[in-house]
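Heads up, the chain below is alone and in the form predicted on its own; it's given as structure tokens.
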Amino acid sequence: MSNGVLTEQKPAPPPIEKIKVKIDGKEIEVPKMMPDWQGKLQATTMLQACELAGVEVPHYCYHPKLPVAGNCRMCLVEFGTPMMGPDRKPVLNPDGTPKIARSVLPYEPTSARGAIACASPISPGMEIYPSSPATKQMREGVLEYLLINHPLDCPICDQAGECKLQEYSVDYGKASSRFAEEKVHKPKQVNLGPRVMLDDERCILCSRCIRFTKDIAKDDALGFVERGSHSTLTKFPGKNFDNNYTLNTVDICPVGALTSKDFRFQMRVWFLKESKSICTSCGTGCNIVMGSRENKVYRYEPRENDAVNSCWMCDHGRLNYKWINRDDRLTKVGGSKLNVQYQDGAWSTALRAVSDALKNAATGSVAIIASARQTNEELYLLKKLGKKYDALTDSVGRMDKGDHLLLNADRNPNTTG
């Protein structure tokens, strides 16, 4: 009861059920269920448990916002489960602890039989060994396999500096190669669509792009053809890869197979200054990262925010950055009624003239035409000014067609503001 009024008490949410597992010998409690890529609860996987423990498990095909495929095998880990006796009760060690049956025998580390951490659920008492010799051996083998036919063109690859194949090769791979045969050659500089270029020799067949276009963008336009070492990524015959979200496949490609035609060969990523911002191309307000150097913007990338845009953004907003450095932008101010000539540095004079005119303005004699592309802070101040003079206010509307995912029909970011 509050102030004599009965208020309905909401039932407390049920406690999160947790189970104990060991990761590299350290026991932790993790939730039994965790959200999947659609936000639905599912059994917690080994990879998620390791992430909660602060232990990295390398992966290529897995992405937290995409369906699990389990086809790259990079996340293979050794694990152990409590050994059960004929009576279905745990077998105990002399000290009373459960006896663990490891997937790899300690005296025979070459008999590696790991589990893919991205798709294998945890169970009570399980032990995961992401740093064991057997796990390291499995990772080395997977990387060696991926690099057999991969072109060693890192110096000219646009993905250099943010390539997971580079990083994992250094962290988990071998320094030398045993492969002496001719590499398999595949199509290069393939035009998938108006904004995306494909280099099939670099593709590691992780299928992230295929799952994104099918399950997120709802445009099932990509797929694999051929078999074995000759498998290649391609678009659907007779169909261009041209939806409004194609450049997200460039973001999630872990290697340099898919590149943006707009950013291709423009700037090395390690030279870019990254600034957090908001996309101003429509009313959705996608969170973004602006990449710039020496006062020039080179690209927009999505910044993860599950409440707004998850970790995606549309091509329309992503490529709408070139207006910032356009030569025909208004940078000078002036006007005959303000008695100010159009010239550099005239802003202070013009603002003073407007301020003087408003000082002597009568209530009801002022009208304000604002832009809904201004910031909320600027619009708030204009609203205060409008209230003071009882002004007629309006803004320029910009409406166009929206879509099913992120693009809003209102092309102004702050119409409500």
Given for the second form:
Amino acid sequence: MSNGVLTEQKPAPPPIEKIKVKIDGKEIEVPKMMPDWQGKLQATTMLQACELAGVEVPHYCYHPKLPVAGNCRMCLVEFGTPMMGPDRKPVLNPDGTPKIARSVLPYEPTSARGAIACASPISPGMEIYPSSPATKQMREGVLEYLLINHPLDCPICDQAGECKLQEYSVDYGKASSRFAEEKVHKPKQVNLGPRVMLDDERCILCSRCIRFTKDIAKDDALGFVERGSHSTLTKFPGKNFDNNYTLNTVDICPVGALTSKDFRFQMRVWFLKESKSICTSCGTGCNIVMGSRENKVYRYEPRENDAVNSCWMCDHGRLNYKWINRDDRLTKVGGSKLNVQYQDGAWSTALRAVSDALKNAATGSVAIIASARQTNEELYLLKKLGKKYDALTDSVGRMDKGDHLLLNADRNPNTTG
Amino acid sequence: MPQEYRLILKHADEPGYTPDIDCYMRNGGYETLKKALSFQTKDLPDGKKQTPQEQIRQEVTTSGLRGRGGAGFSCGLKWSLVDRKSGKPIYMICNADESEPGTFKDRQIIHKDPHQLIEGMIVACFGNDVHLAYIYIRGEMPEGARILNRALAEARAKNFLGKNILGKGYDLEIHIHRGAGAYICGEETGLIESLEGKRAYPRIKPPYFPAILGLYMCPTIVNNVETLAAVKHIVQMGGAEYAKLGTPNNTGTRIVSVSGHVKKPGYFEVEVGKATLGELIFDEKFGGGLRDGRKLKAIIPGGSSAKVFKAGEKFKVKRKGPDGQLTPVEVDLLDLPYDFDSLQQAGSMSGSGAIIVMDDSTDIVAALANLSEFYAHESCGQCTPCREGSLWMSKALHRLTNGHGRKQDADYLIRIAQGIQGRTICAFGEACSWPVLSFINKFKDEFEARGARDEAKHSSSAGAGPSGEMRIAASPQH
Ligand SMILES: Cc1cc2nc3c(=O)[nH]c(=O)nc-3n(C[C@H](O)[C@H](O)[C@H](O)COP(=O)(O)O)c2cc1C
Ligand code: SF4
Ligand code: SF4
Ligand code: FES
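For comparison with the form predicted on its own, kindly provide the form predicted in complex with the partner chain.
And the full complex, kicking off with our chain again.
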């Protein structure tokens, strides 16, 4: 967590130069440099510029927190750059505006040459055409290729409802395919590790899961084997996909190829109510979204917070939600000394009983057991209370091993709170 | 009448010429290296100084040498793009992956005159301040790797390699790396990944231009075997002298591999542009003509990825007139000068310098199905259009050769191919779609006739089958 007091006073970074580009005919000024997946400033990409302009560029392999791969080709866009004369000066239209040279295939100057928006830097005066017929055609093409060998098993797929293949097919695809051949068949129900299942036929080979596992989780466990259309995601021989972050790959898999063993077949995602929360399984406090239905929690998913957990959370925390619905969990208040029966709705009586007891208590006669899973605010008030009575105050510590990424050794969120 | 002009292959096929260093040195070997290492810093007329390294690069630029690996990119320009200010080491890689179907020229140099390549490489490395270089050799050429390794050891023993070469204070080491059998390892960024120990997935450009972010993210030069061998001769004879060979903008000599339905398949070193496509196929000194009683049907002029030519085609090619003006003239296919520019203007390319000849016994549908199967097998599988499209085309073509074609298949295939070219990470997208586009555009009648014949066959037997609907044959799974 950020600690304002410790932050040194750094001189303000020099302002980033802005450049003008046109997106679908609208001029917009964007920073010349923007943070890349590691937060380092790099030349702004077409995709980032389009995002700033509020224009969606569909993409599969690109993920803002992973190294760029550029393999899916879904983000191809038509573009143009100001035409330069032999004097290296821009050529102007009769009305004084710069003439734009649309990018074309060098060997077929009647066809547009797209650029992958996720990896192509912008330049001053560039025009990007995310809605042009040529861009549309490139997207349709890529989608058609992605679908020819896809099993199209949405009715039994857990990803249905949050699948990018479904979404983009509706938004950018064609209703029919020309494919008249037999599909490639690949392994189904591949057991990658204790928490993740893989269906290779659904995989669109975007390599997000591989890049996450290698570059973020630092575990070289996943890779592709075979070539061409037979390319297959698998775990390396002798390796099990069993680090503490495997379930993040299920989140970032744009399709239903990777599924969580814990969540698969449990609930259709469109029935889930989403509530923002914080994971309480360690001191890191990853930001999460809880998916629940009828007061039952079905899953945790990470919620982006660059100051804490980026887009990730650990498997330990993610699966540590079942206690919420456990039968033997103490959900009622009471106490024999207080003469309050354990029962629903006893809070007001119990609180009054406690406060009466405390009112008559002598300094030094009170002890408090706090829980380090309470909120900071609750703990603050408890501490104040404890001070007043000079009370012995303690909490149950839960120390274990931390790891290199998110999991804190302190399994309580607020021990120091 | 054009002749072979043997510059690089001067000694290769001489009786008694062996690949060892003594034989090479008896024939003037490593003299160019000695010359290059003793270049002195020169004062230019404008008062600037030119280092020995800059002089070598200048000679190569002056020579007009264009890459012999496939793209025909100017070698001098390639070297000038190298980031020399990064503070990182610069690497040189010799691309000896020679896998383009129809191509068998680099292996002649490697097998018969390996020291020529090594000398060319050392000179090129010296000229580019390279101290560590690799030869990436195709996995299926174990003999070539053995020969090169022995040659490198010999060169090391004579201090042409290693520390303080010939006492001139220059250090260089060259290592051999063997591929594992994938065509895509010839693509320069795929090669670099492979050399780094990874799958040969070509890199996206931008940002990974080898000249800036190549091997181990350092500036890197990748050149073909023949290109580097030519560098030796350029430094030996001087760039201007070399540029007198061949034709303007298409200088020097080039080793052409001629294969297919000719009487004398083989490799021939010629001055670029001095022999025509027809001469290379029909002349006694070259391919020796078609087999008796056969007529020419098609020519693939630059390795299997190049667009096919159909016998009898005519092209508009720009020629420089006496007044120096470029004017388009009509040229018959067989009269096309075999050079970079003419073939490009005719809509194809001289690529790796491999001419594949097909006579009228060729089943053009089967030939394309065969090529397509190769590309489906070799697509690295990284980017969507090539990965899915290459196998799609191969399956459709095999459906045609298996008697389950449809009339619409010609257009169907063209649309698949058009969805690949220009949309992929590497030029394999073009390599796999151009054969399909050009074969079908030029021989459309044969593809449509095949489809129509199958449709007629199936509709006439429809009564006997379970349904009149066309069955799709299972295509081979590659
Ligand atoms: C699919 C593909 C395969 C290639 N295979 C080879 C090859 O086997 N040998 C080669 O020298 N260049 C090959 N190239 C070209 C290289 O990428 C690169 O341009 C060349 O090695 C540069 O050398 P040059 O400038 O000396 O020609 C291939 C290119 C592609 C796209
Ligand atoms: S499993 Fe999912 S994330 Fe991994 S490569 Fe396949 S589609 Fe991409
Ligand atoms: S074009 Fe083909 S070979 Fe090249 S990177 Fe893409 S999939 Fe691989
Ligand atoms: S998002 Fe996949 S190529 Fe750009």
